[in-house]
Every structure is written in structure tokens, then in C-alpha cells.
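Below sits a lone chain in C-alpha cells, taken as the form predicted on its own.
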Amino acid sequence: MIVTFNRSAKLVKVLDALDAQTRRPEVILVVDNASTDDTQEVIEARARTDLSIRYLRLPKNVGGAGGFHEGIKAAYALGAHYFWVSDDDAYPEPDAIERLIHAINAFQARNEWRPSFACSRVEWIDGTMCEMNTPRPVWDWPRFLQPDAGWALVDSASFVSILIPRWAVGEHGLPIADYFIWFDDAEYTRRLSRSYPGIYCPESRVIHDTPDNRGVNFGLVDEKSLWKFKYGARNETSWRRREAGIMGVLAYTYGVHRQMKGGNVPWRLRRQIFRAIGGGMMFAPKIVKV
């Protein structure tokens, strides 16, 4: 399942990469956030010759979070056993999906625990690790590492080449659409991990074709990126209040403050981030079940 918005050229490269998979998805669901470029024409033309493609055009742009929410809901209704979820600018290597499927099944067969997701190693276009797509390890992440099975336990990952089993969606519901953008993937995978952590599969590789290779650090806030950071601050504050209460929010606010101070972010921008954190205190979106 791929969520897209106004990037038809990159989306075609993703579909080409899926065509070349050693384990090709039975159904490829393209969720279009009401693109205004030629995405609809391009995908509908391709779907006439590739019957595995399903095209879901949303009536308006509901952000990445809304797109992943609608896409997983639709894929669940189609009866999918596994959901491979990714952005429209990430190109999986030919064996990326096969290796994720093998890893999640082999881990369960060896260890009797069933991972709630499996995620790929995400590389930037120069082959280095993509900073924004770094999974978060749990405290005992190397518990089941073996020379022939280097799968680390993680509890947070991005929506860039992640495989989610049907049972996890059934137990934990859908991503929060109201987030619109940022932190929707972190919240969702941490929620899935309540059952059992996911696994990081470095042998499954995907190339993330982003303009630059930057992590999520509030010291990087500038005029251009402010709107995204504001969503991120609101959404993570909401999650921290839900999971850790006011002390969790205070610790988060202090961390954001230190990052912005370290990055010499102008005060007029810092004030907007702090207002977003304040908004997150009152923001309590519902979790929708399937």
C-alpha cells in the first residue's frame, strides 16, 4: 500500500520496483491524497495493463496520516494477510518484501514470539542510512540476534517499507488520521508493540529518495519546515500526555527547548512550536478499530 500526493514520476519508480520484486504483492493499493498533477491518469493507465493495481482517490488531501489510515482500512477489507506500507518516494530493492516476509515468519518459528511488524533498512540515495527512518530499539534489542538472523527488536519505525500482519491491525486498529502528518507512524508502531516489538531487518533494503538526509531534530526548525514541526510537536505532545501524563509532556517540552536552543532557532519560531505543544495538551484524537 502506497500513499501518494503530487509525485507521479517517483510513484512510477515505486511501481517499477514492485514489479521487480521476487515476492510481488498480490494487490498494490495506491492511495491518492487528491493529487492535482497527472497521478490519476498515470495510475489508471497502468492499472489497465496491471490488474493487481487498485486506485483509491481520496476526496481531499488528508495528509500522510489520513492516507495510511484509509489505505490500511481498505486493504484490511480486501482480506490482506500482510500489509506492506510505504511512501511514494521509496524504492524497495528486488528482494526487500520477500526478506521481510521471511524474517517475520522465521522469527516466530524460532522464538515462538510473533513480531507486530518488520521493517527494512532505509537508505538515502547515496547509500547512507536515512536519518528520518531510523527505528527505535527496545532495551533488550539483541535478545534474539544470531549470526544468521540479525533481527533486532524495535518498538518504533516509519511508514517506509514496513510489513504489518493482519492480526496486529485487528488487535490495535488503524493509524490516527487526525494527526495529518508526522508522528503517525511512530505512534502506530509503538501501539502495535504493546503486543510484542517489531523486528528490524537490515537484509531488506529500500532507497528513500528525499531532497536531503535530515533527522527529526527541533534544532533544524526554519521558516520552510515550521509547519511540519508544528504538527510533529502537537502530535507527540498528545501521545506523551496519553501514555505518560503531564510529566511526560514536561520532559518532552524540555527536550524540544534544548534542541531549539542548540540550533539557535529564532524565538519567533520557538514560540510557535511551544504553542503547538500547548495545543497538543488538549488534542486527544480517537483510535479507530477495524
Contents of the next structure:
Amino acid sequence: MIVTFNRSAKLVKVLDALDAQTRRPEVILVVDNASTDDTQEVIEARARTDLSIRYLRLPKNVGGAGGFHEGIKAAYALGAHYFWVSDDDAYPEPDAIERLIHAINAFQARNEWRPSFACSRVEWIDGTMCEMNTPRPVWDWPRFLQPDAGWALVDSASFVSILIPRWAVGEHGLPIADYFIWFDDAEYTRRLSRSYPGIYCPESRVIHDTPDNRGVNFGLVDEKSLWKFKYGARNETSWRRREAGIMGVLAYTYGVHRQMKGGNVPWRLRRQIFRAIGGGMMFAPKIVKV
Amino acid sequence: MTNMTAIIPAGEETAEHIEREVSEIISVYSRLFPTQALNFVFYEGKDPVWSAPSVVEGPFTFHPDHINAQFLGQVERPGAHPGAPTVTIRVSIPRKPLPTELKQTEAPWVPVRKLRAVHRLAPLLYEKIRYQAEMLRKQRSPKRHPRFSLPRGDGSALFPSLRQSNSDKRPAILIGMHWLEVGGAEKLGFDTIQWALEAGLRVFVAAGVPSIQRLADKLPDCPDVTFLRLDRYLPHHLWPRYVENLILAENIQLIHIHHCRPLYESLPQVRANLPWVKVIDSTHIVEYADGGFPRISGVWSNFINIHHVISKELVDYYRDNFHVIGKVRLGRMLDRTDHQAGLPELNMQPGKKHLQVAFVGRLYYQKRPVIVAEAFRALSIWAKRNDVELAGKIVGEGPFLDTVRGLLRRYGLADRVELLPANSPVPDILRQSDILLLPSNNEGLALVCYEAVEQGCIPISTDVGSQAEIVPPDLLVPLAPHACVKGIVGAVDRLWRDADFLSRQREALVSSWSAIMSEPTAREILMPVYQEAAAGVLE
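Starting from the form predicted on its own shown above, please give the structure in the form predicted in complex with the partner chain.
Every chain and every other molecule in the complex is listed next, the one we just looked at coming first.
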């Protein structure tokens, strides 16, 4: 399941990468966030000859979060056993999906715990690790790590080459569409991890073709990226409030403050971020079950 | 006890009628239960179309009502071996339809009781209320009638896959129709029967809705065509097993569904047990209330190989609601051989003193006959003001006939607007007409629009379905009743006054007609699949 918006050229490269997979998904669902470029024409042309491609065009741009919400909902209705979820600018290596499927099943067979997701190693175009797609390990992350099975336990990962089993969606519902963008993947994977953490599978690799390799750090807020950081601040505050109460929000706010101070972010921008945190206190989107 | 002869019109011997019905019933159930011992219990039916069958598999105990006043008798068909299980089929023998029923089964339309006075005082207001109710249903439809395809698994390679056994019979097709009555989907259904024969397939036809099936005698008179009266004798829940047995016995390679609900419901049986059979369906029109057959078809999409559609609206419908693109094929309901190379000049000329306006369509609510009458009324007022002599022709039959007749009489139009039967020569009428009115509530892509354009008649249509594909934007009118009538008069007025406007409309009509004519026809889409099935090389 690929969520896309106005990046038809990159999307085509993703579809080409999927065609080259050693374990190609039976159905490829392209969720189009009402693109205004030639995405629709490109996908329709491809889907006329490739019956496995399904095209879900949303009536308006509901952000990445809305797209992943709608996409997983539609894929669940289609009866998929596993959902491989990714961005429209991430190119999986030919064996990336096969290795994820193998890892999640082998882990379960060896350890009798079923991971709630499996995520790939996401690399930037120069081969270094993609900062924004760094999974978060749990405290006992190396518990089942073996030389021949280097799968670390993680409880948070991004929607870039992540494999989610059907049971996890059935049990925990869908990503929160109201987040619009940012933190939807972190919230969702942490929610899935309530059953059992996911696994990080470094042998499954994808190349994330982003303009630059920046992490999620409030010290990097500038005029251009402010809008995204505001969504991130609001969404994470909402999640902290839900999971850890007011003390969680205070700790988060302090952390954001430290990052912005360290990055010497102008006070004009800092105020907007703090305002977004204030908004997040009141923001309590519903979790939709399937 | 009632007497069968009392309710069967003279002209056919009762015994003969019963014998023929019994033989068809036994044939249907023998196919369904080939090895079981069948015990048929027959009753005298009150219904001309439905036999109200009830099937009990296993031992059967008679109760008093099983041998009631309508009880006729029993017939036994032995099983394949002495210990064969018993199946009891209780079935009424439908009576022969009365002459009036043969003509028209549906009673004349009457307004709903509570709004009867509204209709009497202001028919257009009544239409507005109905329109608003319909739009409300449309708004609620997505919640009430979900639009997602039923999931279907392909199974695991660990288990043996089913393989088709060789048959010495020539490949066949099962064509499922809604019914064999007049309609657009049925026209395509009959065309496909003809194409299947041409492709070399044997054809089995079944209908999903019990009816008199007035067009049954229009089926090709050919030993390769068999009409199975499942609509009359077989409950829907038994269709899947019947269809499975039929496919196996008759080497059916292809199923083509034309709005046939029980055949859709048979698809799990087909996919589970006969995965090699290819399934096509054809859909025409999205209904406001529940999405109609395109929605049903989309729900079954994972069980269907090819969705044939007649308009771009439907291509978009499958994409937007069911995310399917690759297996949707657009094939226009056109026959290239019937169509001329170019289009004639328009019959209408600016400032013409005599205007002829036509309506062609079944007089059902979908075509909004009341709006047609109201449009004629408004046009007659316009004509009087502009010193134009207006004449009209309404071609069609249906439950609204009496209502339309009454309204025309009430508006003093009875002598100017002629009511003609459905079998009137439509091309001739369109050739003599300047304007064709199509104020339909809903349309796929009305065939009569093509015909009108080819006869130089200008269609003015509501902006519904795919009508915008053939009717230029300036000749599309709103769906809301008052705005519709006003729009029709406005369009006629502009066509009549403005020569430039008229000429632009002709150019637009020629352009859209040519674009549609350049697209594949239904025959061109379907024939290769039929030919592959006939050759036994379906993928």
C-alpha cells in the first residue's frame, strides 16, 4: 500500500521496484491524496495492463495520516493477510518484502511471540541511514537477537517499508486520520506494540529518496518546515496526554524547548510551536477500529 | 376445490399446460439433484409467474396443509440407486397469464396516498417532493450500502488445485439476465446471446426475476439456445448448486451476467469448485438509492474476471468505489454497421414556425413522464407567446400512461401531443422531430440519444449518468423538477432564436457523437472473449 501525492515520477520508480520484488504483493493499492499532477493518468495507464494494481483516489488531500488510514482500511476489506506500507519515494530492494515476511514468520516460529510489525532498514540515497526513519528500540531490544537472526525489538517505526500482519490491524484499528501528517506512524506502531513490539530487520533494505537527510528535531524548525513541526507538536502532545497524562506533556514540552533552544530557533517560531502544543492538549482524535 | 380450468383462459388445454410445466419442473430439479430420489408434490398456483417452490432434503412428513385445497398430486423420480436420499419438492404450477397480464403486469401508477391531493393540485410539486426524497436516499446510500469488494482468497499451493475434466460437449456460455422484458440491459443481453452463437458457443439463458418473460419468444430459434426457467421454479438459495451442476454437465466455460442477482450469488460456488470458468458482467446505470447493479457488481468484483461497462461514468465508478481499473472494459452499446458515416443537418432551423418535440422511453418513473407532460405544457405556453405551432409525440408504454394522458388532457394538449405505442417507428419519428426530451431521473447513456443525433433531432437531457458524454453542456438541464422544465424551455428558446447557438450545438453533437463512435463497441470487447471460450483457450 503506497500513499502518494504529486510525485508521479517517484511513484513509478516505487512500482518498478515492486515489480522487481522476489515476493511481489498480490495486490498493490495506490492511495492518491487527490494529486493534481499526472498521477491519476500514470496509474490508470499502468493498471490497465497490471490487474494487481488497485487505485484509491481520495476526494481531497487528507495528508499522509489520512491516506494511510484509508489505505489500510481498504486493504483490510480486500482481505490482505499482510500489509506492506510505504511512501511514494521509498524504493525497496528486490528482496526487501520477502525478507520482512520471512523475518516476521521466523521470529514467531523461533520465539513463540508474534511481532506486531516488521520494519526495514531505511537508507538515504547515499547509503547512510535515513534519519527520519529511525525505529525506536524497546529497553530489552536485544532479547532475541542472534548472529543469524539480527532482529531487534522496536516499538516505533515509520510508514516506510513496514509489514503489518492482519491480526494487528484487527486488534488495534487504523492509524489516526485526524493527525493529517507527522507522528501518525509513531502513534500507530506504538499502539500496535501494546500486543507485542515489532522487529527491526536490517537485512530488508529500502532507499528513501528524500531531498535531504534530516531527523525529527525541533532544533531544525525554520519558516519552511514550521507547518510540519506544528502538526508534529500537536499530534505528539495529544498522544502524550493520552498515554502519560499532564506530566508526560510537560516532559515533552521541556524536551521541545531544549531542542529549540539548542537549535537557536527564533522566538517567533518557538511561540507557534508552543501554541501547537497547547492545541494538542485539547486534541483527542478517536481511534477507528476495522 | 377450485377448478384449474376456471382460471386458465380458453385456448389451451389444462392438462397440456400442467404437463408442460411438470416436465420443466422435473427437468430443473433433475439437474439440481441428479442422483437423489425426487418426490414432487404439485399444487395449483394462483400466480402466473412464480411457482413458490419449497425443497426439503431428507425424510418428509406430510402435514394437513401439504394436502390442501390446491393439492394436485405427486410424481416420483427414482434415485440413481436404491438407497439414494430423498428430496421432496413442493411446487405450485403457475397458471397461464391472462391477456391483460400479458400486455402489462404493472398496475397503473398512482401517487402515494398521503400526497395524492398534492399531485392533483400541483404535479410538479409532487415531483419535487419525490426528487428530494430520492436525493436524501442518495445521500444516505454510502452508509447503508457499503462499497467494498468481498475479499476472496486464492488458496494455498499446499492443497491440490481443481482441474477441469475433459468434456465431449461443445463449449457453452451461461447468460444470466435480469428478466426477458423490454429494457436497455436486456437489449444488450439479447445481443450477447447472438454474439455467443456466432462465436460458436452453445447458449444457456436464465433470468433472475420471475416474470412473464415476454421476450422469451425473441430468443433465437436454435437448438443451441436453451432458456432455463429457473426464475419460475428455483429458489435463489439453490441457484449456486444448480449452476455448478449445469456448468459441469454442459461444459460451460463462460458466465455472462446482465443484472442477474442470483447468478452473482452463485459466484462463490463457481470460484470454489469451478475456478476455470471465466465470469463477465455488464452494467449500465448507477441507482441513487443503493448504487444498483454496478454496486452489486463491485461488491463481487474479486469473483469476476471482466467488468464490461457502457459509459465512462461507470469506468470512474468502479475506480472510485472499488479501486478497480484493469478489468473494467468500456464497450459502447453501438453497432457500427447500423450507423451512418456522417450526421445529417439538424431538423431544427432558427425561427421555425412549426416545432415538433418528441419523447421516447418507457413510461416508468425513471424517465419521469410527469416532467415530460409538464415540459410540454411549458413549451406550449412558450410556443403561443412566440407564435410557433407546437406538436409533440410521446412514444412508450408503462404504468404512467394513464397519468400522462390525464395531464395532457388537463393542460389542453391532447390534440397536439400524440401518445404512440412502444413499437412505433422511432427513427421516422425522430427524423420528423426537432427536439428530443430526456428529462430522466437517471440514465446510463440513453441509446435514444444516439438515434436522435443520427436523425438530426436535438436531444435536451437532464445532466445525469453519462448523458454529458453525448449531450453538449448547453443542452443539459438540471435534475430538480422545476429547474428541469425551466431549463428545457430555456434551451428550446435559445435554439430557436440564436442561429449561432444552434450551429455550435450541432458542432458539439457531431464532435461527441464521433468521439463515442471511435471507441470500442460492446461487441468488439466481448467477442474475443466469447471466441476464446468457444475455442477452449480461456486464460
